[in-house]
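So this first bit is one chain, no partners, the form predicted on its own, shown in structure tokens.
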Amino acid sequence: MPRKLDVKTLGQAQGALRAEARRLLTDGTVSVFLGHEEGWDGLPVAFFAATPEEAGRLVWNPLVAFNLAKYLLDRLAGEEKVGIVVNGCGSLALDRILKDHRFPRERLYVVGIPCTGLLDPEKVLALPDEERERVLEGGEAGEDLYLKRCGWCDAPNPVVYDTLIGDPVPDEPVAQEYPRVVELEAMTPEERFEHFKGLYEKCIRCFACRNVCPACNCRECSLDQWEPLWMGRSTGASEQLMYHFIRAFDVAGRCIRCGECERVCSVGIPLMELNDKFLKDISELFGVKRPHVPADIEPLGQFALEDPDLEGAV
């Protein structure tokens, strides 16, 4: 069950955010601040704040789902210091790309916000007028209004931080469980092929996925490369496996399960399904508690010559 949502604190923090913001653009700690603005139909969107005056846009409500931490890789040229805001989750992708050696810690300066959960901005929008009034202003939440990885999450406070915003949210221990994998892995080989075919093919390869995943951030995509073509052009079945399947092993080890790729796949495709099949393996193979949150030196990512693997290969 997700942490019940805190309006009022929410509130409180959009204007310590604000006031912090505005502080470090004032003293020239930072050049920018990378937060989130309303957007034109409500919802929040990325926005870069590049003085005093337009900190005072910033806002931090039950709506900022997605992760800001991708966004720098479009500042990676210069040598500007750059501020972000994050949550629990946001934390977690901003750790991401610092252990993937994406961008310099040292031109970041990090505000972090504890989170008490997050709605889904699409089914909030969709509900009426004055039922998303009430949700928004601090009513009853329903569970299925949250988004999905709330149900799981076990890292409500920043693990990467300058400045922390209000007080941490108190650890509750949450069970690492992967119930849709149960069901893959109760299928024959055949069936797994065929599910899997069958999610695949409705894809129309928007990379929306790939766009949005802070576990996928190489500077060129091999998907992309025509020189060697790992991949067709074409959206044929053989193609879609492929390019779906090239994804989740490139991120394998590294994903932190936030769940981004298959929230904003544009034909709902349970993309999380084969992600999870990998961190529950890496967790029991590996025995990694926590196999979500970024490590120095990642399971898949190290080489050892007791590995039983290697009797007789080297």
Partner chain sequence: MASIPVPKATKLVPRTGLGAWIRALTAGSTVMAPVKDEGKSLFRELEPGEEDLIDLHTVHTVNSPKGAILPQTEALLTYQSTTDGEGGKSLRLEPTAGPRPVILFGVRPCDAAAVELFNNVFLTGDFVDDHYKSRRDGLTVVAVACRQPAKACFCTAFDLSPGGERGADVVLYDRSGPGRGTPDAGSGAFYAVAYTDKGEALLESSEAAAAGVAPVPAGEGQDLGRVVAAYRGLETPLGAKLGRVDVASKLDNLFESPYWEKVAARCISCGTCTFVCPTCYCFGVADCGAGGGGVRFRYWDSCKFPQFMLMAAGHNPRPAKKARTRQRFMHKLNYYHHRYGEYLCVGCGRCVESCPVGLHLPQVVGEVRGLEQ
The other form holds:
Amino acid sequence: MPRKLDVKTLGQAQGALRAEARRLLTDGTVSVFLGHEEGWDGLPVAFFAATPEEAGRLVWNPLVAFNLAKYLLDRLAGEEKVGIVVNGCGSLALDRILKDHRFPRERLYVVGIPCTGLLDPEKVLALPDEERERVLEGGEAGEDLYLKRCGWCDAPNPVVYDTLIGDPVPDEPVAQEYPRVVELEAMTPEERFEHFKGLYEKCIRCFACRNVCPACNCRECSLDQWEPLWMGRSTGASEQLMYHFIRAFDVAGRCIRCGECERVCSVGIPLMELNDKFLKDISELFGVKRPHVPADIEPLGQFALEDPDLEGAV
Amino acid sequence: MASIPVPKATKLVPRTGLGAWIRALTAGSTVMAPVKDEGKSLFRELEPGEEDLIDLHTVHTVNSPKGAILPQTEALLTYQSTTDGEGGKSLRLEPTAGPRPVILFGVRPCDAAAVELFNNVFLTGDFVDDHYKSRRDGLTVVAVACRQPAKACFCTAFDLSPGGERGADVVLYDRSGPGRGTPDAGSGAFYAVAYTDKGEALLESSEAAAAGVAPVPAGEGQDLGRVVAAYRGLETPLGAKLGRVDVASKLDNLFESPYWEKVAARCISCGTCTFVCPTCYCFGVADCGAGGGGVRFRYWDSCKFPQFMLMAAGHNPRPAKKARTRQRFMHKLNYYHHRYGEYLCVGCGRCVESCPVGLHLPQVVGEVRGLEQ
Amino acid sequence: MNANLVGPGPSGETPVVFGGSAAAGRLLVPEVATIIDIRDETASGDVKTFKVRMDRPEAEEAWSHLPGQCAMVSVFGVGEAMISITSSPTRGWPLELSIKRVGRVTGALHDSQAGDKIGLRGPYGNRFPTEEWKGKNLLFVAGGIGLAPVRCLIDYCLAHRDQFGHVDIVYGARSPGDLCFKDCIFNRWSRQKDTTVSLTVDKGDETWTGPTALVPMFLEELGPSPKNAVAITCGPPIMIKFTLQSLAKLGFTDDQIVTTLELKMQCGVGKCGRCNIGDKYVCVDGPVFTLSQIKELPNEF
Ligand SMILES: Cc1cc2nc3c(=O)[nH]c(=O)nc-3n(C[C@H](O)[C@H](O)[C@H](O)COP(=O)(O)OP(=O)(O)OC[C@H]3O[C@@H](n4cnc5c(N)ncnc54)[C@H](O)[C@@H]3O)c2cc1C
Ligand code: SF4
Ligand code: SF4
Ligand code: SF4
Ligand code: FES
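Structure of the form predicted together with its partner chain (previous: the form predicted on its own):
Next comes the full complex, this chain leading.
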């Protein structure tokens, strides 16, 4: 169950965020601050404030769904110090990029804001005008209006930050359930194959799912390579499966379950099915609930001498 | 406004007869139509018996119908090489067979107009693209006028309209005229207006008659004229906000503007905008199958992908998002305009709806207007 | 007349169906061709010249190219690459293509042998405007494999020797071993009437007795006069950049300088949207441009 959206606190957070970003840009702690501003249709869009005045355009509201951490990769070249605002899941994305050594922590200043849940911008935009206003002003919002990930979020408080705005919200563990995976597991291999083939047939290979994913952060994606050609450029079934299976395997153990891939997919492919299967297996096999809990275990990215599976293997 | 062509034929099609009419059409051609698929409306080939899945309610399918004339993957030829006993080599190239004719059913007027913009590229100049031409020649477009344009629609910013006939052989106009409320809560019948010979044939066929496509009742001619005019005069929400797009010559001087760096910053270099766009046509060519035999095909490519212009030896003329974003919008709003005298956009609004980070053409048009030269 | 010699076709022009590579009259379908000879151009073997013939005599007959034009060369299973035709049309078939090994297609070509089958389509692109040069002195400045398109042009001009004034050929490469078309530069061309060939290398070796200088510097030393002259220059981007500066110093105006551009290409016929600079597509509006034309284009590359 999503936490209850707290619009008043969000409003206060926005003021504090602007002030903090302004301070950081004024005293030279950072030369750019990654946040959101109000976009053309009223929805927040990513925004890179470069002056103290621009900090005044930053927004913080129930629609700031887009994870900003991935933009750090654009700024890898250079020395500048970068400020960034994160909520709970935003910080998991950031943590992923830091753990994968894709951006130096020293060049970052992180402003964290505890989260009371976010709404799905697309669904909110589709509401009739009055209803939308009511919800955005803090009126009761139906559970289905929340981002899907809020339903299973057990990390509403930032796990990485330098400044925390507002008080931490209570974070009880939330049972991670995978109903779709249970259905998948009940299928025969043939049924599963047909199922996935049918799903991915619709894919237009726009790469939005890959490009938005904080765990898809390789310097060069194997799927972009021509030599060797791992994935052909045609959109036949075998290439589609290749794309989606490679991607799922690549993020296995590092997927933060933000569901952004599924949210940005314009043709509506339920991409989390496969990711969830890996998450479920990992939690059952390694006792790691999600990649960050416990925080010091990288289920598929770590080598331990005392690994029980090593016995007799060497 | 461009002058309105004289209709070749007008008919009345009852909603209840649509399924039978489409079934009849499917017999001779592949029919592609908007179909409801897990909450999204997608353009795809209609399987026999799926007539009832056709979605004339949603204004825009997620994907555009451009795949009918430029499939995402299109085989160009097959090749087969052999070596005989003496080591003599031979190579056989077999151009792919002509495609089945396609009827695009239920496209919106913007998407129909987009086909004409492809014609500029593929059918004019010193080279005619025959693969394209054979698909285009076999294409019949049945458009449906929009009773209630979507929020992101701005076809009117390009002198198109929710009732326009550009690129369409037949346009279906809901008899009750445009209106608020659910777009398909119409009157239960469409005026079908054929603007081309192909369209006329479609309406005059015996199958059409059998499906209930009937003459417009005597005395209703004036209503028909009024209804069609109402659709043609309809404003679009975003079009009203944007006004006529007029930035082509201004952009002549803005190639070096710092604006491109700024607007590109949030782009994530996916290809969504280009792939859902009915007017983006850039493609690549590649082979599938090694050595002995295989297929050469073309495939949609995107100027937004960093590898789009990557050359041998690693040189990339457009390595930065700024250069690629500028290319996309300059192509649509300036370069294409120079070459063909019109914009490479029909205001369908798909980029508005699908870009994961809210970066789209109308926004750029608006912002470019505000830039200092 | 060859359809694509009339220049770029803006909209509105009656489309001309191109019949050059007419496997079945289909635009992107090549003609089958055979490699009949492969020759190393450079000591290191990174540039080879391929002699090729089309398998169908009618296709050879229908083919007609002019200096500056290119062919799209296919290795099936690998892909296509745009390559300048380096043999002059006055020499007929076989066609010669000089290719530097840089990647997949060019690599596969280098790995092939006489007798292997490839695909050819074209000719594509515009050409050098030789009819505008009648009575003028011609200065050719080339570096490395940049001599490939120019070689076709030089042979063509020398075949019509009486139409032009003095012909000056300035050519350089990294080392003596990297000089391409040795027969032309050491023998054939300098024997022609009123024609000089000046060679330079960046770095000499024990056999080299000629000058060692970078092409632009060497050019300035030679000091050719811009009077009633046209300069045609081809080579790697960095050489072009400095050569243009040197030509300007010598007094050549932008209208007097002609060069070729190279961008990534996929279709070669102005359809795939790949090779544009501003509103010009290098594959159909180029690759030959005067410097003043280039300066009209957005400064993208
Ligand atoms: C007008 C013109 C004239 C030229 N003349 C000559 C000449 O006379 N001699 C000469 O040696 N060279 C010439 N070139 C350069 C030559 O075209 C390139 O060197 C050649 O295309 C390289 O091809 P490759 O396959 O070896 O290189 P690669 O880079 O390995 O491959 C390029 C090809 O592979 C595919 N490819 C590889 N990577 C990608 C990617 N990321 N995205 C999409 N497709 C990809 C495409 O099919 C592409 O065409 C000319 C180029 C032009 C434009
Ligand atoms: S976002 Fe959707 S359509 Fe795009 S590549 Fe991913 S799965 Fe395919
Ligand atoms: S503009 Fe939007 S849809 Fe287009 S490439 Fe950038 S992020 Fe993707
Ligand atoms: S640029 Fe956007 S609005 Fe214009 S045709 Fe393409 S998707 Fe539609
Ligand atoms: S190579 Fe396709 S447009 Fe020039």
